[in-house]
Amino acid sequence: MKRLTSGGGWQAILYTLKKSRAMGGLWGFWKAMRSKNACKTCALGMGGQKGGMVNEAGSFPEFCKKSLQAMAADMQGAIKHEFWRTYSVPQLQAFSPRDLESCGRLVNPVVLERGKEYYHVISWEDALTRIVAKLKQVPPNETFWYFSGRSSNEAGFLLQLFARLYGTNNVNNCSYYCHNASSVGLTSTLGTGTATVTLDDVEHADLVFLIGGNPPSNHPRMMATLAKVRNRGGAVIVINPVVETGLVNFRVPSSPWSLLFGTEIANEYVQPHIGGDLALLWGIAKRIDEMGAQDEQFLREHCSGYDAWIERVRSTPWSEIHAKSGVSQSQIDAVADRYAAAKSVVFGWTMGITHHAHGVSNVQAIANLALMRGMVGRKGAGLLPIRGHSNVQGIGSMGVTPKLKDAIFGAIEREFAVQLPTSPGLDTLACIDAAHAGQLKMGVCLGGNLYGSNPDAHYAGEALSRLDLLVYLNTTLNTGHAHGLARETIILPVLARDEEPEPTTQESMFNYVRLSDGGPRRHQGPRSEVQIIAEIARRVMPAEGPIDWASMEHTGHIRQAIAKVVPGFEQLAQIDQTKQEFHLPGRTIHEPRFPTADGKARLHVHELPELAGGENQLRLMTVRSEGQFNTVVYEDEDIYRGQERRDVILLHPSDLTRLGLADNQPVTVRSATGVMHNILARAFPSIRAGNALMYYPEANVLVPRQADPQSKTPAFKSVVITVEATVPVTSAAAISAKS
C-alpha cells in the first residue's frame, strides 16, 4: 500500500463522501453531524449548543474522520436475533476488532452462560433481575465498576454515586490506562490535573511542542489548530520516535489554500529512542540553563524546589543525556534555541509520554521545562494533556476515581445525609489483579472495552473469566464481548449520545462543559444509560433510602445534584434553561498563582532511566492506526503509514538487515509476557533504528503488566522484544520428528 505524503486533504473528503452513503446520503450525514451534540470521539470539544461541526471557539466547519466514523457506526442497522443463533463464541473470537464493530448496533440484552457456546437474547426484565440478584448476593467490595470516557457526566456521576452507596470504592475509569499519569504529574506540580490553557491560547502561541503524539491519526481536528499556528508565523516542535506523515505536512480540508498546497507542520522533528523522552527534556533544560535563558525571577517567586532542581540539571553530564535519549547535541541545541526565542509556548503531549513506567516523571519534566521560562500562568502559554476520549475528563470530574476528592466526599455526605465508604478502592489494573486472584465476583463496565484496553491480554482474559458475573453497557460489539467472559456475561444495549431522550453534558480537554440535546432513537430496544443505572439502583437500594432513584432517571435531576456537590459545576443547575456552556472556573491558569498549598508550582528532580533492551532486542511501542479510535477499529488500513493490514511489525531497514530478516517476512515476536507468530516484518524507514511499532490492541499480548507506580498507568511503550523468523509449521514438525 502506497504511503501518503500528506495528511488530510482530498482522501479525507472522498472518505467523507463514501461514508455519507452509509449515513443516509449527504443529507443524512449533514443532519447527523450538525445535531447539537458533543463529538463522540476525541476531547477537543466539537458540537454542543453551537451545533455539530463547530468548535468551542465558534469555528465552522470543524469535524474529522474520527467523528464521522463514530457517527456511521451508531447509524448501523440492528443486530438481529438470528445473529446470536448463527455465530458461536469461538466464531466471534475469530473475528477481528473491525469485524466485531461492523456487526451492527446492539438492540437486545443478551447473556452468555459458562458452558454454552452461544449468547442468547433475553428480556430487559430478565437481564435486570439477574444483575440485581447478584448485587444483593455478593459483598460490595467484591465488585468493581469501570467507566469509559464515552458516557455523559450524568451517567458517570449517577453510577459512581450508586456504587459508593452500595458500599464500595472500587470505582475507576479508562484514564488509568491513558492519561492518569498526566493528572497525577500535573497535580503534583501545579495543584490541578487538567489543561492550564484554552483553545484560544493554543491558536495564539508562537511555539507549540507536540510530544509523544500523533494527532493526524488520533485527534485530526487538532491539525487545523496547528496549521493556524504555522500560518500566523508560529513554530511546531514534534518529539516522536516515528516521523508521522501528517505531522510533516497536512492538508486541512476546510482551508482551500491548505487543501491545495498543504501546510508544513513541524519546524523541528526530533526522534528520541522509545523511553528517551525524560532524558531529552532534561537535556533541553540543561541547554536553556547554559544559555541563561531561564526566567530566574519567575522560578524564585512562583516555584518551589528550584535550587535542588537546577543543581541536578547542571550536574547531569551531557554524556548521560545523549546515551539515555538517543538525541544528539546539535538537535537538543536546535530545540533549545527555538524555545529560548519564543514568547508564548504551549506544551502538548499524549500517550507516548504517559505510557511508560516513568510516565508521571515524564509529565513533571515537561512542566519543569515550561516553568523554567515562565510558560505557565500567562495567556497563550501553558500545559495541554491531549486527551483521547470525548468525556474522559468529565468522568474524572464527576468523581469516577477510587478516592473521591475531599470536597466532593463531604458535599455528598451533607447533601444526601449519607455515609460513604472509606475503605481504599482499587484502580483499574488492581481490579484485574484482584479478579485474577479470585477476590472479586462481579464487574460492571459502563461503555468501553476493558479487556481490549488491558496489558497482557491473556492474563486479562483469565482474570475476567474468574468473575461470576460481568455486565457490559455498549452500543456495538467489541473484543471484550468475545474474550472477556465471566461465568455469566450480560450485554446491555444502550443509546448513543445523540439518541438520548434528555439532554446530557460532557467536558472537553480544555475544561469546557458542553450540553448535548440528544435526539430520536434509531432502534427500538436500547435504553438510556441513566435509566438503566437508576432502575438497578432503585431495585438494589432500600426503598426508604435518602435518594429517590426513580427521579434520577431524568438527567435534569442528576445535574441538580452535580451542581450541589461538585465544585465548579454550579452552572449545571441552570443549563437546561440558559443553554449556556461554560469553562470550569479555576482550571485555566493565566496568572502565576497555583492551586497548591503555598500557591507555588513545584519543580521535581528525577533519575534518568536507562534505555530498555539489549543488543539483540528492540524497544516496542503499541500504537493506534489512522483507521481506529482507541480500541475501536473502523478500518484495517493505516493510510498514513502505508499499511493495508494490522498483523505487522514496523522496523527500520537497518534492523531488518541486522536481524537477518527480509521485508515482508513472517516473524515471531516475543516479550517476557507473550508471543505472536506469523507477524509480517516490514521495512519502515520513518522509525528510529532500534525501535519497533505494532498495533494496539492486538499486540497487548506482548505488553507486561508493569505500571507507573504513581499513576498505575501500564507501560504500553518501551516493551522489550525479540524478533526472529517464523519457522514454517511443516519444517517445525519435521525438526520435532527428527529429534
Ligand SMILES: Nc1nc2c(c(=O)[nH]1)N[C@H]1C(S)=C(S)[C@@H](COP(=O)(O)OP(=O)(O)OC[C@H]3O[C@@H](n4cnc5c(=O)[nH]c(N)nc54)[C@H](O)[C@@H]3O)O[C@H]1N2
Contents of the next structure:
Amino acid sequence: MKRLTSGGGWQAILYTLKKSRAMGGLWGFWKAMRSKNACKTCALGMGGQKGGMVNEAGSFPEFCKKSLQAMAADMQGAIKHEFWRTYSVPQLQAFSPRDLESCGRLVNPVVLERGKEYYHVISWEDALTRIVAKLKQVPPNETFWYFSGRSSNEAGFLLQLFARLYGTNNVNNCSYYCHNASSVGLTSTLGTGTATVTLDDVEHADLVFLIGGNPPSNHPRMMATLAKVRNRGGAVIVINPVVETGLVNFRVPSSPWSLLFGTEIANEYVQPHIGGDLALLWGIAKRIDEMGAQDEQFLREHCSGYDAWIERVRSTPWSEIHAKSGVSQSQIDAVADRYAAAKSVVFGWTMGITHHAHGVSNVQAIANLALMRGMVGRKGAGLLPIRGHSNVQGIGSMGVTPKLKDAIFGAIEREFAVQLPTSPGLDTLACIDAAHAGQLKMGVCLGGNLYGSNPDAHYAGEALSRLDLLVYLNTTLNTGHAHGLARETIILPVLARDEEPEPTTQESMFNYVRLSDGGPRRHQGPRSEVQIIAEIARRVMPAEGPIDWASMEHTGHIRQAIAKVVPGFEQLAQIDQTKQEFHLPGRTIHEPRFPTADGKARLHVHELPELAGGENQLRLMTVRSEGQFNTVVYEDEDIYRGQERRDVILLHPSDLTRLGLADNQPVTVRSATGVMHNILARAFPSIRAGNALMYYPEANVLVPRQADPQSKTPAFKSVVITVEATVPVTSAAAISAKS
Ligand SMILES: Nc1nc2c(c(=O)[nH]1)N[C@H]1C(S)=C(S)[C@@H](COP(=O)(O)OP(=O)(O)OC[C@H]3O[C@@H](n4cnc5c(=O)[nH]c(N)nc54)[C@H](O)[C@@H]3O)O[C@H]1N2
Ligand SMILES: Nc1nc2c(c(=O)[nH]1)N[C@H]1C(S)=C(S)[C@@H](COP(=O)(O)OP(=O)(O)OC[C@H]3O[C@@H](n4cnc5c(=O)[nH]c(N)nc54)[C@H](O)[C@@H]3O)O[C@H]1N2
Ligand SMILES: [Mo]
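Next block: the form predicted together with the named molecule, after the form predicted alone:
Whole complex next, starting from this chain.
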C-alpha cells in the first residue's frame, strides 16, 4: 500500500464525504457533527456550547476524521436479537476488533453464563436484579470499578460515590494505562497534575517540543495548532523513534493554502531509541548548562533541588547520554541551540513518554528541562500532557482514583454526613492481579475495554474469568465481550453522549469544562449511564440513607453535588442556567508560584536506564494505527504508515537484513510474555534501527505486566522481543505473492 507523503489534506475531506453518505446524507451528518456536544474522541476539547467542530479558541471548522468515525460508529444500526442466537462466543472470539465494532449498537442487556455458548437477551429488570443481588452478597472489597474516559463527569462522579459508599476504594480508570505517569510526575514537580497551559498559550509559543506522540493520527486538531506555530515563525521539535508522516508535513484541511501546499511541521526531528528519552532530556539539559543558557535566577527563586540536580547533570558523562539515548552530540546540540534561542516554549508529550517503566521519571525530566529556562509559570510557555480520551481528565477530577484527594474526601463526608472507606484501593493493574489471585468476585466497567487495554492479554483473560460476575456498560461490542468473560458476564447498552436525555459535562486537556446538550436517542433500548447507576444504587443502598439516589438520575442534581464537593467545579451549580463553560481555576499556571508546600517547583534527579534488550533482540512499541481508536478498529489500513493490514511488524530494513528476513516474510515474534506467529515483517525505513512497531490491542499478548512503580502504568512501548522466520524464506515469497 502506498504511503502518504503528508498528513491530513484531501484524503481527510474525501473520507468525510464518503462517511457522511453512510451516515444518512450530508444534512444528517452535519447536524450530528454540529450539535452542541463535546467531541467524542480525543481530549483536545472541541464542540460543547460553541457547537461541533469549533475549538476552545473559537476556530471553525476544525475537521477530524476520528470524530467522524466515532460519530458514524454511534449512528450504526442496532444489533438485533437474532445476532445473539446466531453467533456463539467461540465465533465472537474469532472476530477481529473491527468485526466486533461493526456489529452495530448494543440495544439490549445480554448475559453469558459459564457453560453456555451464547449470550442471550434479558430484560433490564432481569439484568438489574442479577447485579443488585450479587452486590448485596459479596463483600464490597471483593469488587472493583473500572472507568474509561468517555463517560461524563456526572456518570463518573456518581459511580465512584456509589462504589465508596457501598464500601470499596477499588475505583480506578483507564488513566492508569495512559497518562497517570504525567499526573504523578507533574504533581511531584509542580503540585498539580494537569496541563499548565491553555490552547492559546500553545498557539503563541515560539517553540513547541512534541515528544513521543503521533498527533496527525491521534490528535488531528492539534496539527492545525502546530501549523499555526510554524506560520507565525515558531518552530517544532519532534522527538520520536519513528518519523511519522504527518509530523513532517501536514495539510490542514481548514486552511486552503496548507491544504494545497502542505505545511512543514518539524524543524528538527530527533529519533532516539525506544526508552532513550530520559537520557536525551538529560543530555539537552547538560548542553544548556554548558552554554550557560539556563535561567539561574528563576531556578534559585522558584525551584527547589537545583544544586543537587545540576551537580548530577554535570557529572553524567556524555558517553553515558549518547549510549542510553542513541542520539548524537550534534543532534543534541542542535536541539539545545533552538531551545536556548526560544523565548516561549511549550513541551507536549504523549504515550511514547508515559508507557515506560520509567514514565514518571520521563515526565519529571521534561519538567526539569522546562524549569531550567523558566518556561513554566508564564504565558505562552509551559507543560502539556496531550490527553487521550475526551473526558479522561474529567473522570480523574471527579475522584475516580483509589485514593480520593483529601479535599474531596472531607467535603463528601461533610456534605452528605457519610463515612467513606479508608482502606487502600487497588489501581487497574492491581485489580487484574487480585482477580487473578481469586481475591475479587465482581467487576463493573463503565465503558472501555478492560480486557483489550491490558498488558499480557492471556493473563488478563484468566484474571477476569475468575470473577463471579462482570458487568460492562458499553455502546458497542469489543474484544472484552468475547475474551474477558467471568462466570457470568452482563453487557448493559448505554446511550452515547449526544443521545443523553439531559445535559452532561466534560473536561478537556486544557482544563476547560464543557457542557454537552445531549440529544435524541438513536435506538430504543440503551439507557443513560447515570440512570443505570442511580437505579442500582437505589436498590443496593438502604432507603433511609443520606443520599437520595433516585434523584441522582438527573444530571442537574449530580452537578449540584459536584459543585459542592469538588474544588474548582463550583460553577457547575449554575451552568444549567448560564450555559457558561469555564477554565478550572488554579490549573493554568501563568505566574511562577506553584501549588506545592513551599510554592516552588521541585527538580528531580534520575538514574538513566539502560536501553532495553540484548544483541539479538529488538525493542517493540505497541501503538495505534491511523484507522483505530484504542481497542476499537474502524479500518484495517494505516494510511500514514502505508500498511493495509494490522498483523504486521514494522522493522528497519537493516534489521531485516541482520536477522536474515525478507520483506513481507511471515515471522514469529516472541517476548518473555507471549508469542505471535505468522506476523508479516515489513521493511519500514522510518523507524530507528533496533526498534520495532506493532499494533495494539492485538500485540498485547506480548506485553509484560511490568509497570512503572510510581504510576503503575505498564511499559506498553518497551517490550523486548525476538523475531524469527515462521516459515523459510522461499515459501514466504509464495505466501506474499498470494496475499
Ligand atoms: N485516532 C485516534 N485518536 C486517539 C486514540 C486512538 O486510538 N486513535 N487514542 C486516544 C488515547 S486514549 C490516547 S492516550 C492518545 C494516544 O496518542 P499517542 O501517544 O500519539 O498514541 P500511540 O499510537 O500510542 O503513539 C505513540 C507515539 O509514541 C512514539 N513512541 C513510542 N515509543 C517511544 C519512545 O520510547 N520515545 C518516544 N519519544 N516516542 C515513542 C510512537 O512512535 C508513536 O508515534 O490518543 C487519543 N486519540
Ligand atoms: N499495548 C497497548 N495497550 C494499551 C495502549 C497502548 O498504546 N498499547 N494504550 C492504553 C491507553 S492510552 C488506554 S487509554 C487504554 C484504553 O482503554 P479503554 O478506555 O478501556 O478502551 P477503549 O478501547 O477506548 O474502549 C472502547 C469501548 O468504549 C465503549 N464506549 C464508547 N463510547 C462510550 C460511552 O459513551 N459510554 C460507555 N459506557 N462506553 C462507551 C465502546 O463500547 C468501545 O468498545 O488502553 C491502553 N492499552
Ligand atoms: Mo489513553
